[in-house]
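Next comes just one chain, in structure tokens: the form predicted on its own.
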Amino acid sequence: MTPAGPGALRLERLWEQRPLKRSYDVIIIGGGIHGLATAYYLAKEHGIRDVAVLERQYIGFGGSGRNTAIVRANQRTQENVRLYDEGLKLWPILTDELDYNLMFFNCGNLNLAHSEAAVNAFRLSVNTANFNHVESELLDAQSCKELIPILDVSDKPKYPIQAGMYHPPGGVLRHDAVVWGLAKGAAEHGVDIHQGVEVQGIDVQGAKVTGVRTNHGPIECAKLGVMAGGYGAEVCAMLDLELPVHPLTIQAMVTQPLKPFLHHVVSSGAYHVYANQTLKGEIATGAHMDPQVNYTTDATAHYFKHQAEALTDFMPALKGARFLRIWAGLADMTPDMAPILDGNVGFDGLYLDLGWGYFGFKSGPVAGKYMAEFIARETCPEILEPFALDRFLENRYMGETATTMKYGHWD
């Protein structure tokens, strides 16, 4: 804020609003964390500043602003752990680079196991993390309670706690701050950010992308990045490019502010619930995704009931707390719960960054860093090679989850 007169304050925009040009070197579809991070690194690291980020609503409208902002690097496979670990280490660096407080809180993440099978799966994840020099450890039930005293580790809960996987580097950020900080940083390096610009078609000449058609007219480009989160597959359908990506709604909510007591992120796969306490004292909690493929961000009463029952079963001290608000966002799920990061998808100049499912927020800056390198150098960085689209056609599924879907045709 800067003074505008005696006793008055004037809010300054974080980024300059520039005219929409008719041609850019690079156009990025999607004004969320992935699109903005890619634009930021294109301009800052590679000197490519003739870049436009096109967002049909407002920046952060999609999944970037509709999540619980949890970050971690304790995935199941080495390929994912490596990527997410570098991403986790980027947050304090970005805070300094952008000169913007992203509110990174390194509080640690505790995943609960309620069966012997889950404990064995945690052993594998912990070993994978440790092998890749990522801090993670297996705790018994009593040690979990020492970490989070309100946990009920008796046999009273429906799913008694048997163990926990503790990941100290994990934490939370403020999602709005991340979006605004990246937009500010990208614009300072010359990137144009255009809100309210909807891409309605993609132009090609032969197999080369040449531009986009928008509600503000046609715009030419040499390279095009599709980083539109839950709407990415819909954008690619403009090119008749069918992707194994299905949007599913995930709902989250917050309670009334409470006295600080939950000092770590806690999650449970058996209960389909995860939670952390915000700086305002609210308990922010998210649920499992809706089972039906859809594009709705409507909230439902079902999840109020689900969250209340789940949280109070293994943290009974929360009984009586009231929910204040609920929201929903889209998770762009692939069959193996790993993203598609590719620039070799049948169209010269087309680059895809989508299919992140649950993990889109925590991966934004690191994905943007390497996608910017991919776009600038036209060579896939080694760290992104496992995430190519053709893995589905070649049955090279990532090991984040099992799949029973059939390919050759996306069912």
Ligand SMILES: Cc1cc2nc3c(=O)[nH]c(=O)nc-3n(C[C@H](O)[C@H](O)[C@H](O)COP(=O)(O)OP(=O)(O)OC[C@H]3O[C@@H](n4cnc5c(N)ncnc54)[C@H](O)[C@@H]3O)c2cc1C
Given for the second form:
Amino acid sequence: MTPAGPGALRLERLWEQRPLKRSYDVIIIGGGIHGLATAYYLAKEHGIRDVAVLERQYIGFGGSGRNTAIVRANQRTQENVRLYDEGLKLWPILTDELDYNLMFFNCGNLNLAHSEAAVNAFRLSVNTANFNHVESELLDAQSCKELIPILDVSDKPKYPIQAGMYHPPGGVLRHDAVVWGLAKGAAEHGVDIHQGVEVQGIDVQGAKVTGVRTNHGPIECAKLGVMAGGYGAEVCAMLDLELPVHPLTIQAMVTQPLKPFLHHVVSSGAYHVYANQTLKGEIATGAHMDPQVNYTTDATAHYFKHQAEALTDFMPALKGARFLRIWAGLADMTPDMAPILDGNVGFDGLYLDLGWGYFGFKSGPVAGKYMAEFIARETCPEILEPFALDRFLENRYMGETATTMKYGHWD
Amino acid sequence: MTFRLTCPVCGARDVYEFRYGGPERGMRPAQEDLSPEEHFRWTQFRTTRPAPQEEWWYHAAGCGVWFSTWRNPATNREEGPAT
Ligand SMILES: Cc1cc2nc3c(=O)[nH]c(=O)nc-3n(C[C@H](O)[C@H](O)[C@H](O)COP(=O)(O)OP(=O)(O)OC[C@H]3O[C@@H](n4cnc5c(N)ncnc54)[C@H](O)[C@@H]3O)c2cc1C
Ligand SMILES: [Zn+2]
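Could I have the structure of this protein in the form predicted together with the named molecule, to go alongside the form predicted on its own above?
Let's see the whole complex now, leading with the same chain.
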């Protein structure tokens, strides 16, 4: 029985738990936003409903439940801008489609430049964005201060602010709502979601994927999607498929709730920080990346100090704000900071959607939409073609390392 | 939680004193006749497994020595190769 009235507790489950079958048309490994979105679009757009999402922990356990939910479309290269721009435009559509409040707040992103080189990089990014009809503009320091009054635009900070790149359509969402909304939507269209099911091996016959082995026994499938985030390369290693994907730990944190004063996402490559004020009033800020490859989700005191020093250097009004929580997740970094989206890689029926690094939240639904098309039609949609794995073997890096937030594993 | 690495000169120090130099990759293949694929396999194409690996570190905020050591990416702790 559901109590009625506004504010009443919702007791119904988000999706119906069906029994685990021994065979599916499509199995997706990973109950993050990429796996759930792919399953959702497979069922909704392509009528492929015999789909299972296998998640060894709980949905949203990976990066999808740990990110800072910042979205934008001002990437560096055209191939990426196109994909992220469509991704950005999907949020309001998905909110309606899923009938679930994803709390999309298009507050705009202001990225700060503290050097001549950074200003030049912004010029290139702004041109690429504008050429692709994405709103983005270069601002002088004074105009940055008009947007964000607590910025110190004097020459006092260690790295004085020289300019800003303002991207009005970007913003933030609530990441958990996206995970839950997609799970609910996928299940409504017939997808099975199984938590606590760990894929421990992948079965092949000849050069074709035929199923997976799990802690709940073997399950057959005709097609397999690896959408396991930071663990994706480890999953592919079950097939002896080596990938240029390096798992790194990223940390983020929030302060105590404060009255509203920061109305945009602000970021700085030189200080290695970004911050925004959540609807609860907390300053959510990230993202420090520890440079050594590793699979831990350990947070460190070192980073509290780094973050406090960096933020208060160019926003001194934040001095005295207290941090409440810190957490960490994995980022699956590729050498060119662009993802690997590919199909029939080494084995027929094997589809990869991984290597998103710290960009995989904003791209989740759009990647899922096109991966579903790829899986259903067995031909790569044009928009995904540039992201094939063999670009690396042909020495064609995508150049996203020139994006303004840069923490390669060499940093 | 942070962890400590053992510098051969200074002893156990906080990891943030060091700079990561990547895993040990063996000798660089001869450049002559090297295909892009071979080049890439040597530089990047290697899955990091959650098991001890040999890697390079630089004691940036200490004595300035480069050294190699074994660490387990599953735990972030120094741990020698499985015997
Ligand atoms: C602190 C932090 C901040 C970030 N901030 C942003 C941001 O502001 N904007 C942005 O766009 N991106 C951001 N990201 C990146 C983003 O979170 C990830 O790229 C994204 O969530 C990846 O989603 P996914 O679905 O590919 O993987 P995940 O969400 O990691 O899901 C993979 C799932 O696979 C499961 N799995 C793994 N192995 C197996 C197995 N063998 N069997 C079954 N299941 C398995 C895992 O348990 C996990 O739940 C951030 C990440 C972190 C950690
Ligand atoms: Zn030393």
